Amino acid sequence: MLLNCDMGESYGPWEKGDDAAVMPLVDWANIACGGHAGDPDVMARTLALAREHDVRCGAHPGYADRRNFGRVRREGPVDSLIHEIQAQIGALQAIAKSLGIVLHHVKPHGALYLAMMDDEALMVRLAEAVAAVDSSLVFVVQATPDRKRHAASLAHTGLALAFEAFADRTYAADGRLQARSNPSAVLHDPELVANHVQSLLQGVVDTPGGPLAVDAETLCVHGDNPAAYAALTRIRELIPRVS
């Protein structure tokens, strides 16, 4: 199971984050790209980071809104939206390029990945903007019971796809992630982390309807929750970081 963290977070002055102790512990970090958050200064300081310690570095577009940080779904006209995902994913895109660092993956962030998991058309349109970016970037998609379903929906992008669970989020009875309206929605405690950790392991998450089976490859952990290093450091010792 590979780690995933969303990072580059800050913007300007303002520090979101722990990203110099958080980098060594994860396998890909999910770079925000001037929508919710991120400069290019942030995004060149942290894909230089990335590349320090051979961290995989992915795009993490979403909603431009800094003031609610991605994390309310907006309305409006899809078109615009794809090109605004376009634009977010080419400005890290280009920054990487001339550090001598390649993208290896696109996570769409907050809002936006919870509407795409409730709206499969939109899940379609924003992959095949991804794969008109860049087709051998890797698609980041939610693992919920829908997995086969979904993949089957993606495959004529092209895309190669990684499913995803979640460790420091609960979940609800659907599969899919409780909303953080929820007060228990996010995991704080690192050893209700871990414990949370151990069942995803073993392909099982529990829900308000019952235990749920989870197919994933990669394990996310939010770079601005406030235990991320705590929990990061746990999970680690439960999922030793291959060399």
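For clarity, every value in this text was computed on a predicted model and none was experimentally measured. We call the rigid core the largest set of C-alpha positions that still match within 1.5 Å between the two forms. Numbering follows the first chain given and starts at 1. Compared with the form predicted in complex with a further copy of the same chain:
- If you fit the rigid core between these two forms, you'll see the Cα of residue 18 move by less than 2 angstroms.
- With the core held fixed, the Cα of residue 228 is displaced between these two forms by 2 Å or more.
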Given for the second form:
There are 4 protein chains.
Amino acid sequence: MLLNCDMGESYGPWEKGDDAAVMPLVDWANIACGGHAGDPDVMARTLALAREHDVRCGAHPGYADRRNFGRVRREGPVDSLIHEIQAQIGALQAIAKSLGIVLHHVKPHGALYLAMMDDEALMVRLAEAVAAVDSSLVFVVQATPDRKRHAASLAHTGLALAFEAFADRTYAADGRLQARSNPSAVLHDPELVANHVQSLLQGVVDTPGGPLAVDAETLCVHGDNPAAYAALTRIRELIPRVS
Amino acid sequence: MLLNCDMGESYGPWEKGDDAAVMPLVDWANIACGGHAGDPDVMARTLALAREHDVRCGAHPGYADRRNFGRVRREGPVDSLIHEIQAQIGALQAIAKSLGIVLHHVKPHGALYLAMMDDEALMVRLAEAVAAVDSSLVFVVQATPDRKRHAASLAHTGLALAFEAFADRTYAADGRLQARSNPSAVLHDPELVANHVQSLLQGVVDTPGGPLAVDAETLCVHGDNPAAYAALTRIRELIPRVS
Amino acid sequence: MLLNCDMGESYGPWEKGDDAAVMPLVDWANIACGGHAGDPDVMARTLALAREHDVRCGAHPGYADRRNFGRVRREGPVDSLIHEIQAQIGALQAIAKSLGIVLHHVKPHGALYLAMMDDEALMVRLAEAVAAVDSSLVFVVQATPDRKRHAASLAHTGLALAFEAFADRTYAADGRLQARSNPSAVLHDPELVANHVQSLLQGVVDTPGGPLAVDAETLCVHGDNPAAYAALTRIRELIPRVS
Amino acid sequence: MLLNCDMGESYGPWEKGDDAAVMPLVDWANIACGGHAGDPDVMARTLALAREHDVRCGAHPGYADRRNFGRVRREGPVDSLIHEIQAQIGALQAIAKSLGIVLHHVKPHGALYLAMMDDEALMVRLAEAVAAVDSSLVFVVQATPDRKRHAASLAHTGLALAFEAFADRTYAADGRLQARSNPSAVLHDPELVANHVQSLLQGVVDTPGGPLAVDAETLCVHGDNPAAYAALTRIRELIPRVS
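Output block for the form predicted in complex with a further copy of the same chain, input the form predicted on its own:
Full complex below, order starting with the chain above.
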């Protein structure tokens, strides 16, 4: 089970997260591409930091909406969204290339991720768009009970897929995440997180509708505040870093 | 002598230039990358238009300053500028890739182009940055009396260079362009342009200090207004399209 | 019946519309505020042009989304939208003030206008926000069969209201505009526009469901292309300018 | 001696400074207007916070350059800069108005402030622009040995002026601030700051060229990090809040 974490979410003079502390603890960095967060300088220093810690770098494109941090769903032409996401991936890819780094994966961010999990046609469009830019990229999708159907729908893209579970989020009966509006949506206590992760490692998650199978290769973790960092440290004890 | 032309300088709902009319007449399209102009949709449709007419596509990155169309020199950290330009090239490159197009060249835009012609250290940094992203790109530089020195200074980047002359601009005695503030800086009359181009084809340009040798492989032309389009059509009579 | 027209929709180096030609023909200019279009320079020159022709100036705020020209509905917190709209009005107001111009009205733009016509609670929030900035502003709302209800709902704001009809748009049976996706939504032929306007002047509009009463004080006209300009000129023959 | 402090420098999801802690300690808040920092939501909540603590609100306009936080000097047409600054002031003014707050002052930010202190013609243009928007605003200028000349040059604007000294910055022999590149430019130790402030309260500042008279009505303080906050608290002991 590999740990993936959102990184590079600062912007110009504004810092967000403690990438220097978190980077050594994770396997994959999902790096903001200037859409919801990040800018070319932040991309460059986040890529360099990842390289220093042998962390694989992925693009974390999102709605081009810094003010809402890409967390508000955007209407508009899908073609336009596709071009935007390709441009974001390309921006990161070029800076990565200049640092001798080959991008490893793409994971849509925030409201775009939720939109694609709600709308398989959008998921397919996004995956096709990623494959058209670079077919060697791994595409990250949430591990839900629809995993097999998603895999079938995306097969023609040729992309390797990585299905992910969430280390600090509770699940609804249908295998989706509890909405953040739900007070128990986010686990803060490191021991609760540890229990949740141990369950996920066995391929099961507790839901209000009973235990549910979750088949994931990667675990999304956060480290952007002291509680999250403590939880991440605890998770690393359960899942030793391999590389 | 190949004709290069700035393209894709629309933005969102705003159109600029008549790319559909101009594209069939040129050899290389310098496509705006969302810095001084353009956006991912404009990039995509400009790339597709170029492909349709067998025109080679290049990146035309500039200062990230749409409001001034990249025509005002910007201060600030050079590293930041370099990352910005790499991100712009990468954005265009990813969309090009998704359309099956391999980018051919990079030509800095506007005030950035002038800044690099004034400051060879910046020219070198830009070329190194381009080479680090993709060493197969051709780098476009103005053909001045400093051509040989520029070529030597850029040799270590490994980039192929293309030196360009300007079809509709008059030259100063030092081989630089007359400043736009000079009323005679831009040639509008198609016959004056034709005479100027015929001279350039013979490797000479008239300047207030007498004739000057200009050694160029490519000619920058404009077609973004009726007069420019008429001049471009006239130039094409002098320089038949090869491909 | 006063003619209102959208103006100041250029941006930086990009021109849109022919404000110089249209301005002398209208009574009220709805000036973009840097959200969907415009920038401080465009605002200043549009305000100055309106003053020259004794045209009243209004703010035309919209979603802060130049790339979509404010024509795509945006989700997100209403408070945030309200602050955005107030900031846009204030930006125009300050530049107007510096030119000795007092703003006369506010008309929401594009998708925001449609959103408020679909959602009276939003209309009320917008009107309250306008009143809180300047209670002497006239608030422009579409004249529909709901006119009286809207007037009642907005009465507590103390704002003067101006209900508007559309000179070049066909109407649905419910008194709303035909969607632009409908091929007959926009009238292009000046004589068709003239007939439509003459009908509106008599307080009636043809709809697929039969004639419908439309009670309007102002007529929205466009002049942003040759056909629209011809129609506008024809309308001015029917409705002589008073001032 | 009144304390003024930069506030409202967060942006969208990014926080900067601890306005809640600092606000009760200052007399005047210089609130970012969406140019170098801030956005309409940040403006609204900063204005509300100031009102809660009876702090006077001023506009803190700057170069429209969030990525550099307004700290890089920008070239370009002065008229364009003037319109930009007026638009920023107006944006804040409208939101303030909607909260029942009357703006009290304007203080240019960052590189724009330095540019105006270097170029009195620009200072005059800025003051005229402010006066044209609202002649009741106080205009903040650095207290240097040129105070009298500045006052004379700005007299025709009719603006009240407030000359400011800097609580945590060391001075050059000419009465300007030591450049930030100078390691001793910023005072961090609260006791050093206290000594510096006590000297300023007596109208004198130490410089490498000996003591220099500084005639100021307001003191610029910072509280955007723990050391600055400690220094601010110490300053408040020396200068009790009056209101």
